[in-house]
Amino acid sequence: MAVTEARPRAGSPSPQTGTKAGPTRFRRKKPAGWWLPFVLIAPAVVFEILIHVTPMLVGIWMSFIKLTKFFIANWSAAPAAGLSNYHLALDVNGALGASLLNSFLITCAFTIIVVGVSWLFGMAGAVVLQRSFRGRALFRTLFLVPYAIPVYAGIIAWKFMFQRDTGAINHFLADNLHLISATDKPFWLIGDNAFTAVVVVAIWRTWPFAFLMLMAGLQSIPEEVYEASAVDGARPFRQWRSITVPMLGPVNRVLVLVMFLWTFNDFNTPYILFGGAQPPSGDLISFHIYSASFLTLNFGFGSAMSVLLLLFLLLVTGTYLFILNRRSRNA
């Protein structure tokens, strides 16, 4: 007859060791309800792989194909093209490549000015709305109107009002200022002008959203900060510089890197104020990769572009947050 050695009690002394033995592990049990938070997160999980992942890798794929007009109606009958697209895209030498690096370097001017004034119109109006007066309410809702309109209407708007004869531009800068002549005006759609007429858009659009978010940081800035450096003699400029922007960094962060992605990324702009016929000084790089892919149909090179812009865009933001993360570790 087999003989079984019983196993110790918890808390009894070990037959082997005559210390006591430890305490049973018991396996936690999940709370009620665990399951929830996956459940309410799934659609947004499902969507945005559906929305952004999917297409993305999609693109990617077409990256490395031959991919035209031939080949639409069957894609799988499309041949591997492999590295091709991108040596096209940037062989700087050869017509696409010298073609794309010139709108590269357009969107990066069309950035830089923008971002630049559009954080200095910004910073102005939220600088200037941050005291009480009269009025106050009715300048801030003004000034959030280009914000508030939808996109559209808003550079059609614009549009009209470029018009070389019947646009207001032209008609305020002939007939109240003076400064061109009123039998020799301007286009503003084409030619070298239609950089300027795309930045002024651009600027009118993003600017409002650059004073909401710095309007907002300056409320968290208490004011006894301002009374007491106005006590030590500090004017207006120097509280600014010393106290206003230091103290705005997060913010500022935050809000640059993003408009710069909105604005590097910028389509509708060019899209609704140019048409189709996007001239040379206005080619932006968004409208540039459409009209490879969807203009002359060659999805494989439009598709290497947009691989290109994707991997040049992470980039810079992982370069950026990389020093400024450096930054706060040694500060």
Second form
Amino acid sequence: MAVTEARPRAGSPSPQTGTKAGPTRFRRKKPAGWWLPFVLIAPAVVFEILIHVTPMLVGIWMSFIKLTKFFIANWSAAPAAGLSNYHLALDVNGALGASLLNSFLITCAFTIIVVGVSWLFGMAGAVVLQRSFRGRALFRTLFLVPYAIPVYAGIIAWKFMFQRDTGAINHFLADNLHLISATDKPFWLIGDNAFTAVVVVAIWRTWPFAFLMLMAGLQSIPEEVYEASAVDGARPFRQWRSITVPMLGPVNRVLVLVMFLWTFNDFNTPYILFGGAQPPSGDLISFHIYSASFLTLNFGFGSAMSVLLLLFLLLVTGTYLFILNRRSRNA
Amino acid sequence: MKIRTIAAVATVAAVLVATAACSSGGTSSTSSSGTAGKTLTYWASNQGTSIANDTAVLTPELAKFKKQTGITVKLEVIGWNDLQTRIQTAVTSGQAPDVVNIGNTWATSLQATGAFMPYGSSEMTAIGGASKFATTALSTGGAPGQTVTSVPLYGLVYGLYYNKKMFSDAGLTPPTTWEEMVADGKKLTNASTGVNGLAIAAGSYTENAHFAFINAAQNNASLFNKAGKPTFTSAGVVDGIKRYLDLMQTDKVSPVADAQYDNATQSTSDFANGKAAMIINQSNADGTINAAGMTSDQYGVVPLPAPSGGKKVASFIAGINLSVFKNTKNKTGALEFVKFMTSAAEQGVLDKPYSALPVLKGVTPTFTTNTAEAKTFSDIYNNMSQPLPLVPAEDQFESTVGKAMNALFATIATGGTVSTSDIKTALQTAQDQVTATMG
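For comparison with the form predicted on its own, please write out the form predicted in complex with the partner chain.
Once more the chain from above appears, this time first in line as the rest of the complex follows.
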């Protein structure tokens, strides 16, 4: 093995002096074991194509055919739809386009609030638990509980807590804190409050991830930097602003992107919290697509909306990375 | 930069696939493989008090079937939350059971998919002939003029349940008009004891859609025209829906808390626990009521009254139908099973635990020993009911109009007001959504 590998290397310094045929003969011969990386990566590539790429391509194809209930038993019979599914989804003057736009805007607001607040909570938690004190491990574990609980169990518990007459939240607000009148308790899962409810639950589910990532990031900042800045008279907030945040830059970049994608696509939270019928104020886009198309067997239209969502997220991600990379190069 | 962008693009794509794959994913069902002729797979919707209860009820009957025919039936009871998705997955993928029972309101929508075997004349003969079914029951089997793709199995209808003691204490008799029902409800509503006149599942979009239909039918208005196009905004439909919403808004016989009830079991429990004087429910509410300790002599049932001068429609023809998947490998066995399940003997056995009405001609109901109740329900079923619109877009009607009503109830419950024009606007949106996808 070592001998065969050495051969091309030994040959390479000489090509200028030798005949033309010489070096090409050497170059054509591949090193033994060249196939190994390909073999190692092949299963991953095959399954990636099977599990991710193929369904995605099928989804894109579906968006261009009239795949309604009349054809789902025999897809190949579905007539081509051209761009009509996209036209339906993007026509904001039509009922379907208008409701999709409304759902999109609600999801944007939802994502900004959830990602922002989760990041703040995660950062606060990570910084506070950076100093060692008695019971730190307990807090670290406690903060990760929402992330460890099965999604369904966690959200169904919130659903019970948000009930108007029997829920813990109204009981706490009205009967313990007397913040609201006990005779006129608010609804949380219907009407306008539903948005607040779904935001609260999503933050509860998302922030432990921010906490975990930022805590890991903080471990890599050397203690000496803080000590040096303390000698120069920097207070904790200044230290956080000038040392912690910049040094967590790479972590934050990935963290915000991932949280954005997860939150924007969140299906479980509204589905479990609201059941089959989402209130208009909590009409998040993944669930909207599901109920506007899959429930009524109009897969073509649903796929068109999914593809539009895909394009939007690609655009946001691309722009985000482009801007951040340019900034870090300029810095 | 480039590699990172590619990586990011891949990440986004991976995340998005979850959405795109919704259609093609889902749990893969056990297909109808096995020795052809000797086994069948049967998906049964949840009819009893629990899935375990259904299994307990059906298992001895399937054993009986095996004894008669030698065919083993593999039973899977599916909860209502999953049933629609499971059937859709089966239809889409072709990985289907042999026989499935469905809510009969889906019959026409699912017929349109072409996944179910039509009961032509030879198939009908094999299951005992179309003439054995009650005309009302069989009318739900599919679109008019087409060969039915489902046959009735259990019959259900709505009735107005009232608490006998509350009514006699207040010196009231059961209502015969909608106005009387509202007046009685007002008299029986008592904030100090926490009793309400009428409990409704105002957060359930399927229940809401049913009442949209019934109230519109009482106004002699229909939801679809002859061409199958939606007519949700016609005056009769809007007025009918307003009448139902006003139970909470202006009549205040239903409490605002009901806007959160996304399941009829919740309103039924209120009735059974003496927190509501009336409920409008299908006959299978008996199970829940009896389980909560209220016996059948403590409540009475009358047809849901129409407003004075209105058409006497008290219910739609609800119930469960039985369909055979077209690609079954054991058609003969499947038809034999359908024949068995719809035989007079089996109807007599199964109607009892499921509080269902017989779907056969000339068979007396067995679901209750209360003869007055049995007579009322049979009368409603055979004489005072209409089928829900028998058009392929029926499922879209339920989801768009039902959800619009959820939102309107939510507005009322959270202190807003809903005017006739608000209802009309909401229904226009629903109608546009249905029309747009009809193409």
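Positions refer to the first chain, counted from 1. Note that the rigid core is defined as the largest set of C-alphas that superpose within 1.5 Å between two forms. All values reported here derive from a predicted model rather than from experimental measurement.
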Return yes or no for residue 276: a CA shift of at least 2 Å between these two forms, with the rigid core superposed? no
